[in-house]
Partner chain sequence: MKQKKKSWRSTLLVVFLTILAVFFLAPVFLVLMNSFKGQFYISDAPFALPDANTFVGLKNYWNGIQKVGFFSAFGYSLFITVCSVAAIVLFCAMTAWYLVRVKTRMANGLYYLFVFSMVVPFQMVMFTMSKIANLLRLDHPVGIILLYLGFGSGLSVFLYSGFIKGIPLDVEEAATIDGCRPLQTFFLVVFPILKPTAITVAILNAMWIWNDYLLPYLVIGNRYRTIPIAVQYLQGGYGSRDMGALMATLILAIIPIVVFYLACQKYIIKGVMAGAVKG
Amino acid sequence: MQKSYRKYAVFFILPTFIAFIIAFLVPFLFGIYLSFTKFTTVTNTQWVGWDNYVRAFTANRDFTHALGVTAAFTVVSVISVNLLAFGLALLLTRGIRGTNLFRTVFFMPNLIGGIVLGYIWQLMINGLLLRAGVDITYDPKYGFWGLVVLMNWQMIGYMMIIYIAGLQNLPGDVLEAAEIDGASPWQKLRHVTIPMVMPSITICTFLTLTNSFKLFDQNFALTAGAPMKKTAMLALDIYNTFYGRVGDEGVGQAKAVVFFLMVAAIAFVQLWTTRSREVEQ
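Would you give me the structure of the chain only, in the form predicted in complex with the partner chain?
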């Protein structure tokens, strides 16, 4: 059977694979090469070794600062989004009236694109800060926490949906048994519900982690890094390096490679911990 299929590889694989080569494979490999060169156009390159990588960290503090902002933002939003989403999911699986309507409303922000979300929240936050006579660009704290609120608003509904799916798959008899044994609601949550929805927790942590770490559109629209690049995250800093000053393209590409390695490391660690946990079960 396999042999008879093989002749048809052209039909089945080629359309996707050609697109994959053009849109991903060649840009990826060429991008790694360019990170070791100085260039302004892709045809005029000059090998400079690790110079771009050194300059990414030493020419100014933009990249390391962006790394700090990204790390802080990721930690805060992973924790807050998951806690709130899990809480909402618990409330919405009790069979109260209007559950579907609430679910619809809470999920809606997730469909709106990052650029649009950024400007919606810019209006909201600037409006609230108006009383103090300042706007979101006044202090990096405003931009940072504004972005956290925005991220929560966008992601809570999505994660809530996944948690609801996990909670609905809980076998009822286990909870009932715990109740008969005299477990308090808190004990039931701590020792029955949470261990049993662990797969959902893993998925949601992973999704919020990568989405927060790679955030660009929302950051770009809400503050664009203002004031003084103090609220720029990694993806935005890479973009600014690329398209900011002529001659820095190589540094931008080097930063992008470092960024890729960090994202890959996160994904790998996540996969590894999930695997090891699955073996235990």
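If the one shown is the form predicted in complex with the partner chain, what is the structure of the form predicted alone?
Coming up is the bare chain, nothing alongside it.
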């Protein structure tokens, strides 16, 4: 019976495969081609080889600076979001009264769009800085840490839900055995809970990593890269290159290809590293 089903598998896979080719593979390959051309429209292209890639790194320091800002932001956000989310998940799986209400409240910021969040936090941060007679664009540090706070406020609730699901699926007999053996709460957390919840850590780390690297809406709304593009992250720098300067569309496309390959490579290393630490339950 199972073999008779297998011969029909191609008919079920084909629609998804066709959609993948049309919606992702073809645009992606065409985008790679455009990164080697100078163009104003997709029907008006001139082959320039590696010139766009060279200009992306040498024409000015915007791209390399944005890379540094994005890398620093990603490291801080991945660590802070996951630590806080995991800590909240531990607290909210201890049977505290009103747990469901707390889960809903912490998750709600994730439902708000990035542009809206950016403008909301811009108003709040500028209100705090108003006493000093400055705003968020006065110093790049204000914009950087403002983005970190915004990212944490938006993502912690979502990551917390994933961690809660992982913690609730832990086998109780293993935790009881650790208690019987005299393990302290810290030893249980380090040697039992964390290793067995690694699948959730893998997912949450991947999501925070990729979302931090490709952050655009919040960056655009909160600072728009000000002052002097010092708070512009990679996605915003690519946007400014592609739409901000006529004739640099190919350079913007080259930056986008480099951006994709870099994020894909980092995400692959992260997935391989965390999955290798997962423990079978």
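Rigid core: the largest C-alpha set superposing within 1.5 Å between the two forms. It should be emphasised that the depicted structure is a prediction, and the values quoted were computed from it without experimental measurement. Positions refer to the first chain, counted from 1.
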field: Threshold 2 Å Cα movement between the two forms for residue 54, core superposed
entry: no
- prompt: After fitting the rigid core, is the C-alpha of residue 258 off by 2 Å or more between the two forms?
  reply: no
Core-aligned CA displacement of residue 27 at least 2 Å between the two forms: yes
query: Rigid-core fit: what Cα movement does residue 16 have between the two forms, in Å to one decimal?
result: 6.4
- prompt: Once both forms share the same rigid core frame, by what distance in Å has the CA of residue 42 shifted between the two forms?
  reply: 2.4
